[in-house]
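Take a look at this single chain, the form predicted on its own, given in structure tokens.
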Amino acid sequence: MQITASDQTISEISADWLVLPVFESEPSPLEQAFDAAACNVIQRLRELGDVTGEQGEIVELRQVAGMKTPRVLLVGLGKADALTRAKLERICMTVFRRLSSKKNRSVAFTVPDVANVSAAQVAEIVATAAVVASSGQSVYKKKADRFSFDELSLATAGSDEATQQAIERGRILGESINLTRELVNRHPGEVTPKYFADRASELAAKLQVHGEVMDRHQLAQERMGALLAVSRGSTEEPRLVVLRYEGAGESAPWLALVGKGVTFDSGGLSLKPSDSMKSMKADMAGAATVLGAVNAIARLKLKVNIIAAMGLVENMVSGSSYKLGEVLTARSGTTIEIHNTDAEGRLVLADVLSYVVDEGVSQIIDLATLTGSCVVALGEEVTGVFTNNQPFCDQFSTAARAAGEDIWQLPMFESFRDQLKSDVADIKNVGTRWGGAITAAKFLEEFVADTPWIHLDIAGPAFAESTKPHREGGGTGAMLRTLVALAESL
């Protein structure tokens, strides 16, 4: 998709659809100059009530006269005071995902002058939503349910730096959150720990960052005793996949990105029912969060070290499943009592967590669909977050912010930890069935010293159960955005 920002004035504009942001309130200067080449068709409209401008409405026009484009789309951004990042990047996905539902060619986006959002984060959001919207999760069907502009252009944008800037930033995180949400939507026949090993490193070969790939034996070699055992019922070899991006010299402090791979979960010998196994294909989304953020990074070449950490298993049923009962030896030398063959992801992160630690990172974030009861606490579209150091934690929060991406702090209370007491190891892998998803995150702080951590939960946001207006189903590339909004800031 070629993106470009352009001055032309509206009437000058040719594209297959012309996309008119209006807003609730006055018309805007944007709105007044369609008028003024259209007959005052947008006036009109609205004193007979069927343009308000109000959030989210969506009205289409046809052969307007004094205009080049065939097609007009007027969009409601609703009352200009109240437009937030978050609101205007809902509202771009919901235009571009109706536009993308057929070959439209190209596009014309006006932009507007939004008051709590600056002219290039408008630029940004827009090509963003561009690039994600009109990618849809039909990997595998024959006829494509959703199509790529060959043109965009952000009409009456200008064309200054800072605009060809943020419409380039725009872009790569499009793409980028594009990588992770088609590494999710692959069926887990195809993405094993090895093909995502392999694709990761084709894109460390293309972004010239250093990649290592570890096998079964250079995973013993590191005792990550408890990563092993979960891979041991499947057939399919594990793989920790270790790329380091040193945009800022390497006696600058390093910040490890650790994620989740398990690109298929059946719960092991603690078997999920098969409702319940059916999005498991999406339980690396970690893992895929990471390699996407990396590919941001990299890109845009921030000033940044980053050290990005995948554990790759499959979590299987065979004769040599690990067992409940069973007593592993992590890493860091841990003992860890199973008393759930389901509760994997937490031992993959232990041992990769350990080895950042030892790679003397100075941060670390780690990204894992890790329970259902995030999903339970905090809905479907909220990140969970957990923290050893709040001072970074508030550094994280101000990027999510930042990034327009929805994140609640849960607490770390030490009496969560009492429930992972064992009688014959060091720490259990479950407590009870009450607050499981801070019990996960206790578990993983076991395993990060005294680094200043973030676990990220990201099992409600990372895999949209069912297609939105705004949002396709399937993987969504939640918390990308937010992780290189704090590359950014540090």
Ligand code: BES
Given for the second form:
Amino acid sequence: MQITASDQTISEISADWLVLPVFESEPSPLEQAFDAAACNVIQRLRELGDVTGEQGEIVELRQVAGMKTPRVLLVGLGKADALTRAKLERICMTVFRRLSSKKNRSVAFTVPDVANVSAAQVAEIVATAAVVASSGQSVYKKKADRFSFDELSLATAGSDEATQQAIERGRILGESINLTRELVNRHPGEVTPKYFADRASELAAKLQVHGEVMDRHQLAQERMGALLAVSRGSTEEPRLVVLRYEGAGESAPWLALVGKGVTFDSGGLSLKPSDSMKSMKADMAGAATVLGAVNAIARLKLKVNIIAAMGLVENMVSGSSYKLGEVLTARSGTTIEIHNTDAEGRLVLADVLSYVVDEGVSQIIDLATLTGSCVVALGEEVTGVFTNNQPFCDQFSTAARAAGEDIWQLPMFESFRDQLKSDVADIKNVGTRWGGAITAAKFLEEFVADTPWIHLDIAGPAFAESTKPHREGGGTGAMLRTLVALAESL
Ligand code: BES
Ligand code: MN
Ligand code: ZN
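Alt. form predicted in complex with the named molecule, vs. the form predicted on its own above:
Let's see the whole complex now, leading with the same chain.
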């Protein structure tokens, strides 16, 4: 998709569709310019009550006199002073999803002045939405049901340097989110640890980022006893992918991004019921989000150093599955008694976390579809946040707000650590039924030493069970924007 900024006069724009945002309050200068060229058609429709500008309202017009474009889509933005970044994003997604459900070559989007969002930000949001919305989840269908545009022009945005840069940033974010979504949406017969690692290596070569893939033998040399135990029941061999992006010079601090990459979670011997198992191809969303974020950070050439580590395994049932009651020795030397083989994500992360700690990183963020309990607590669209370092977490929250993503911090009280006491080993891998997202985080905390660390439980927001007008079901790329915003703020 070619995305450009143009300052063409509204009546001169030629595209398959012209999108014109309409406010509930006073007609904007853009609307007035349109109406002046189009015999006041919007004013007349407003009088009829057919156009109100109410948020999310969509009215299609065709062959409007005075307009070169054959089709016009009016989209309501609601009251001007109540419009936020998140609302604008949702509206753009709805519009572009609607237009990309048919073959439309070109779209011109007239960019409104929004009180609470800068012009550059609006341009970025529009570009990201166009890229994300025009890509679906029908990876394997004979007939495509979503069509990307060849050209998108952001009309009347002016074509200054800042706008061009914002558009480029928007496109990079969109394409990175789509990469994450694609990896999550592909079926688990295809996305094995090896497949994921191969895709990551390919990407590293393309980005000219240093990449390393460890196989079962190297993982054994690294003493990753917890990760390897999870993988043991599967015929698919595990992988650890480590990418190093050096954007700030080697001696500057390194931020680790760690991703849970369980390419399929059957639960192991603590087998999941079918209903809970059927979306477990998405249990590698943490790793896919880390990979998408590295893609964005490298393409944006951000001045930070990132070590991205993705632990890739399948959690399966067989004669060689790890057992309940078994005691594992993690890479850090900590022994772990297994009380539930479905609490596998924390075992994989334990070894990957201690690996990045030993690499000497200054800060760690891990992303994982870790617990159903977090979804019970916060719902399907909010990321659970846990930390051992409040200032770092506050900085992260600021980035999330700037990126327009919803997060909520949960406590790390010592009483939850008590639930993990084991009679035979240093720690056991599950606590009681209650507060399971927190006990999981307390488990991870054992493996980060004193390194400032944030754990993101994305079990809810990483995967959408159903399609809505503003977003496709399947992988979502949640938290990728926030990671990029944080990397920018470092
Ligand atoms: N991958 C699941 C968590 C999950 C649940 C992700 C729902 C997305 C949607 C994880 O490995 C798991 O099974 N966790 C268990 C932990 C329990 C056994 C302590 C859970 O949440 O039930
Ligand atoms: Mn599990
Ligand atoms: Zn899992």
